[in-house]
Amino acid sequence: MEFKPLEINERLPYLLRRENIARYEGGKVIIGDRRAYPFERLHVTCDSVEQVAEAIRTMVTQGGGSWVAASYALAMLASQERRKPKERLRQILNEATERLKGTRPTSNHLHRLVERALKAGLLALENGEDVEAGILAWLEAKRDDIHIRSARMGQYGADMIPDGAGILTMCFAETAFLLGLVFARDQGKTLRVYVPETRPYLQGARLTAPSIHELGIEAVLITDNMPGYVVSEGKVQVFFTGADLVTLDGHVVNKVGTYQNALVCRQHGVPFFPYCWEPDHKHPGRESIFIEERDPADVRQARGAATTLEEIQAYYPAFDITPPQFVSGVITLHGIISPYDLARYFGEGVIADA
């Protein structure tokens, strides 16, 4: 079954609708503020690349929202600097792209797509066309394409959900995962989703659980140290996450906590399926992965309230790495692929271009 982008957008919860992720109005980038959700529905207005970069760094947006905001930032910059000589504008756009990529060192999806936004702008520049318009045209077409592809991946995921299933997730797996839940429900399946809170930033509690609830699907919030017990009690039949990066040899990089959940699921015979467009050709194996470490002060508090003494040491790796032996299959644009088969399959020219 194929859907049109507008139809897909209407099936998504508030947080993932295109107009609420980020938009471009009056020469400014307006970003949905995920820090305030679900208690408030706010937006942050940015009028410079630096403001957009800081919005991404400080988690105003995250996941799939980051590349959209970053691409709009390049369009805004092209408009602001349109009178600059061609070579100077090229340099400015390249420097801005590196600044935006640096906000999320581990996110290959952000890096890849903001590079393609830059490419669209530079192509317009070479052709003597309006650079802002070139980036915006590419961006809107790409957002349409990603919605359609996310629906296709969601259908693959829905087929892996048995009727009456308990589902475990981690962090905010976004569009393809949520569409998978919607499609499974449309197939007449009953389901319940167990959502770990995702300390220290609480994406599970603030973003995932409310979004699932908004879709009319049962969401059960648990703390990050409960999945082992919940899985051992037979409450979970399948584990889904997104993936910030998948290596060619099948290592899955996702929000910290994913690895321990995958271990528990393997112990109890529960399959683990991460969603990922395609493996990253720049990352052949585990040794190529850089794990971003964020401000340890975040670990000593919860939503601004201190949970320990300020002088206590803390440690905040933002992601972890799940080896391929704990991954049942990677949900890609081309179906569910064994983690051991990614290099062969995608090395033969099957490129998602997403």
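Remember, it's a predicted structure, so these values are computed and weren't measured experimentally. Each form is matched to the other, and the largest set of C-alpha atoms that superpose within 1.5 Å is called the rigid core. Residue numbers count along the first chain shown, from 1. What changes on going to the form predicted in complex with another copy of the chain:
- For the candidates D144, A165, E81, Q267, the hinge between rigid parts between these two forms coincides with D144.
- Relative to the larger rigid part, the smaller part rotates 12 degrees between these two forms, based on C-alpha fits.
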The other form holds:
Protein chains: 2
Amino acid sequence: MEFKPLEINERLPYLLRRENIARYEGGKVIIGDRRAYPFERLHVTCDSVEQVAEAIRTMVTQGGGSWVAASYALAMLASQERRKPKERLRQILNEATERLKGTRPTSNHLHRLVERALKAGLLALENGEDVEAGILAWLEAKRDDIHIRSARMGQYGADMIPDGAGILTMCFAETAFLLGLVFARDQGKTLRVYVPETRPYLQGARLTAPSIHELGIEAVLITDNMPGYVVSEGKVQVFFTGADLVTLDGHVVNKVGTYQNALVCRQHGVPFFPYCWEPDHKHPGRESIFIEERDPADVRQARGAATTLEEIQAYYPAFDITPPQFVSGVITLHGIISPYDLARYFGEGVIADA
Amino acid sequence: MEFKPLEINERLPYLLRRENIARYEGGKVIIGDRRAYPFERLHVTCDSVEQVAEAIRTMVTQGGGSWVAASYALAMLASQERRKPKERLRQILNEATERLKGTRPTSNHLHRLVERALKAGLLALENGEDVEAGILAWLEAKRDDIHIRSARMGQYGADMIPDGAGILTMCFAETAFLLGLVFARDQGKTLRVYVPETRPYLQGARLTAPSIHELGIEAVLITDNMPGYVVSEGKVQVFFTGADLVTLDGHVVNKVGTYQNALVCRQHGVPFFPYCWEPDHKHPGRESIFIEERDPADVRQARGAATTLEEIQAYYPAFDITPPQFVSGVITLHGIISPYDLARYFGEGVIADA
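The block above covers the form predicted alone; next, return the form predicted in complex with another copy of the chain.
Every component of the complex follows; first up is the chain already shown.
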């Protein structure tokens, strides 16, 4: 099936629609505020690169929203500084790119895409064309491309869902996963998705469950200690997540909790399919993975309410690593590939750049 | 090693000391309020059976505190009604016992012990002795006995802890487990206990972590999606929990999350030891286990703060079942018994009644 980008956008829930992730309007960057969702549907309006950088740093947006906001910020800057001499404008854009990359020091994804936005702008500058327009043209084409490719991946995922399936997920697996649910429903299948709340930041409770519910698909919120019981009761037939990174040898790095859920699924014969465009060539194996530790204070609270005493020590590893023996297949741009065969499919270098 | 009950009491943290669980003072029952802990150290003072029953029902106390509060309530009632004719007093005490049992319809433990308190009172009544004093004498002897037996179980547990161990637990495993930590420390071992917060009621964060910290033992709070990562990193050498119930064939029923943690531990060669006085003869196997489902609204909040929209469906199974192949041994009154051999050790009927 072929999709048009705008048709895909209309199938998505509020949170993932292009206009709500981030948009460029009246010379300002308007970013959907994921911190307020689902309780409020707010946007943050930025008229400087610094404001956009701060919005990204403070988690106004995250995941697939960061590079969009950052790229719009470069377009806005190009417009604001359009009267500057060419060499000066080049320098300004380069500095802004570094500032925007610094908001997520370890996100290759953000770094690669904001550099592509810069490249589009500098090419326009070189050719004596409008820099703002050059960046925007690249950006909208890229957003189209991402939606079309996500829809293709969603179709692969939908085919892995049996009719009447219970589905387990973790954290917020975004567009391809949600499209997979929509397409499975289009195929006439009934579904129920068990959504662990994903402490401490509660992306499952705040983002995933409301988004699935908005699509008219049954979402059942559970706490992070319940997947083992739910799966052991036979309520789950397939486990899907996103992946922050997949190594060339098939290790899946994703939100902490993914690994223990994958263990539970293996024990009960439930397949696990992470969505990931392609493996990361910078990581041949797990040895080079650095698991980010976040502020332990986040573990001592839930939605701002203290859960224990301030003097209690806490530990907040943000991600974990699921080895390939627990992965049934990685849902990539090129189909569902065995975690053991990724290097052969993707060994020649970066194919997609999103 | 032999212990005197009062020495044991002094080794315990605030929450588990006899006077803070519940006491009988000036003709009133004073119950430690576990809902307020650790943020406040409050007590609820009751001067009627109805007030004590409501305190138990509304979770002022729980676990090993319920039967103590209920038994003191019977002693208080016997004193209040001491001028009533013998037959009328017997009837009043019987009715009160039923009311107190009704606060936890599925707790065999509470039912058995409050019936023992009633029996002690009725025996005194039969013999023309003071009923209040009869119940109190039984109750204090029982509390002594529980502390002495818990200390013995704690010694078995302490011997399973290697020096420098990382320990995983779940929920609030109470006296025997905490004494096990104290004794291991007495043996000169250094310990660190990883405490999952135990959503949605957060007993790990609120009760377990502060209690271990108060004992001067290192407690590290994590969220319920982190044990898999923590264990996979080699940080854990032994996993201890309490158990709400162990079947005669070695299935362990405990707070939801225990099962998935046991799976993780098995995968990484970490032994799992639940503390349980003895198996439950009413349950030869898992078939007769009914897993209580609690109010789904509890899953949509954390410490009173909403985590998702009200219209999102949720599911709250309170317990799970860990099969014997994941259990390294059950720490019982008679030592650490293989889950496969419980029926032989305990097959003749109830040995202890607490």
